[in-house]
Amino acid sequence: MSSMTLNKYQLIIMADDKQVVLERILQVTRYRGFLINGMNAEVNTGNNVATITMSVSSERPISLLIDQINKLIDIKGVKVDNSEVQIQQHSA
């Protein structure tokens, strides 16, 4: 048996500030086989845009998750920010 290697990713998701958006993102994340390691959500009340930072891990390619989140209604954009992961690797 081979042990699976989990890749860690940090996603930054921009979305309209609506109550159901977070629930949809969580559902898609679970359905696509990604583990949620942490999450932070903030709303800019001036333009009603939510910024959701989510740390996930999986052996699957992150593109599978990004493509599905981008298909959700009310999503403005998704990007991967692995600067924290790279900093930890350089300091080790």
Given for the second form:
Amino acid sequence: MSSMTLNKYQLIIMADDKQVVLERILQVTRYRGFLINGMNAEVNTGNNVATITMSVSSERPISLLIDQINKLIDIKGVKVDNSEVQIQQHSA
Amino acid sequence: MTKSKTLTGGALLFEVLQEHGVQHVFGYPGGAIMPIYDALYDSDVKHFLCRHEQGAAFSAVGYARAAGTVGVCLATSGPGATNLITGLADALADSIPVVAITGQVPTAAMGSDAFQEIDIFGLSLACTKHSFQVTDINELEKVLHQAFEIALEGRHGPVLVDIPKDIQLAEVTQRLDKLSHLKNKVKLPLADISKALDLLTHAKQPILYVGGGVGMANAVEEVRDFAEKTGMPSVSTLKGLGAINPDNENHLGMLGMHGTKAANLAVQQSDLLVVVGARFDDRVTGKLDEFAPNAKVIHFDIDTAEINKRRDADAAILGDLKGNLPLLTTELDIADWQQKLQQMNTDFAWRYDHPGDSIFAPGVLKTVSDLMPSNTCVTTDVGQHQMWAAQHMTFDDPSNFLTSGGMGTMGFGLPAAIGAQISRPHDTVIAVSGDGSIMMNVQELATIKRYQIPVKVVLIDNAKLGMVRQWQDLFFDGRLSETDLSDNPDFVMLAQAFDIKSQLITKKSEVKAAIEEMLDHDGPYLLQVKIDAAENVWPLVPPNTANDKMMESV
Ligand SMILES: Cc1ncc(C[n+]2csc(CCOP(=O)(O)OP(=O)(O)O)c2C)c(N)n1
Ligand SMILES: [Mg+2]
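Next, report the structure of the form predicted together with its partner chain; the form predicted alone has already been given.
Every component of the complex follows; first up is the chain already shown.
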């Protein structure tokens, strides 16, 4: 039985309110090895700014994901909302 | 100021392409892109009809890489668009500026599983730097400008613009000024220059680790200058080859899985890596935990996300290499280290005294390299021949060695050579291919025939998927599963079917004259070089192994 330490983070993402921005964030998050535990998205609001809050967990440092999300063209900014919360998961 | 003239979306596309200096595009027509092809009919942009959309994408990549500009390809919806994907993935992995235009079914039909409808916009998310789908004719011009800017801004990459058929037909009168359509970029954090200088002046065994970013940052001159003035020994990645002056006696060649013994040993012993436009790729580092174990790292990159991604940097210098690297130029007191590595360079120099009559591929490629005119552009396919080309040929600029690095895509070499030759009509272009790889885009011989593109193909024929066969022999107990190609077509006859002059050679004694004949020939040429199927690429760092534990023979 191996044990891995998952860190949980809350991200706040500000983006240009483009139709596909949510899909891009989901794709990058999955591909870079982060599990999405929940999200709240205010998109297509008509005021050009989308605000997305997302809680994610991973063994990987959150800076890896922040840098990759920041690279998306429509992103205005990403910040981590809380200090790290560690959760233990056990897998066979 | 806005100009007023009525244009269709299709005509507008070509006007904007020309505003961005585009003279040549590669593509393939079909139903959903017909209005664009109709506009092409009246345009001064020259279109090259490739024989598969993958060929069009790779020709755009080759064009971009050889000329240092944006490559453009066009495809219809559905299967046309999906055929571009491998080329876009290749361009993403190697950071190549490409703009791909796809036709889409009319907006009213979108989402109805219409004929030749595929969600290429959705598919593009994982294989482009950015993508657009235009659903309003008034957005089209802005989107096209943005596509070019994004392809070239920061770390280069491919951008896809999907244009539904009704938007191609719609009319627009208002034109935009050609201005920047990108939002202001985030300011990069201040660089650790003083920290880097401190690391540098204290280093006794530094190595300059040169990647593909150097050529793309247009910083070859600055990197050469830095290497000369500091006297720092250097190693190159596959994509970094050509950046360091071939005469630099402190250059140790390629590092990594098939790197030179000198390069890999030097990196393992170094106490400082100065990394310029490189990303610690797994093919470079071998076992990451054991890569350059005693080295501090100064990392120069344009992409923040590459810093600390696979190896932590002790000093990170983000931004334009061209401006930043000179800030670090200083004289170093490393004579002992230089001498030690120069000695390794001599002790471990390549040998071409292969016994017997049969043709030794490294020797062939060395001879091609020695005989080819200066500023020749070489492309490769993927496999053993690719690694031999990287090891045994010398390039005077990164734009003269085009190889699929990040993606390792078989089928790259021939169409990339076509694109390179079109962008640089006065330079010699040579595609080094394999008998497996050439068949992946063999239809592009028809493109060569149609436009009489004088590409020279050196086909290294081992009647095998040689690289996979080598791994089966070394790591899978010699169980040769599906790597035999002894029933290959007659390549000489195949070339002749496309009016391409060709010759087969089988003996060492024929090599030099055949290469001379090929290089002297005015038009396209295919030289089939039969080699021993059992030859391996050496040295080889086995997977997940430290780079100093390389195998040198069996
Ligand atoms: C599109 C694609 N499919 C499969 C592979 C896996 N692969 C890597 S090298 C190779 C063999 C290439 O054979 P050939 O072109 O004859 O080159 P050789 O190694 O014999 O020189 C294969 C199948 C790949 N790199 N690209
Ligand atoms: Mg082969």
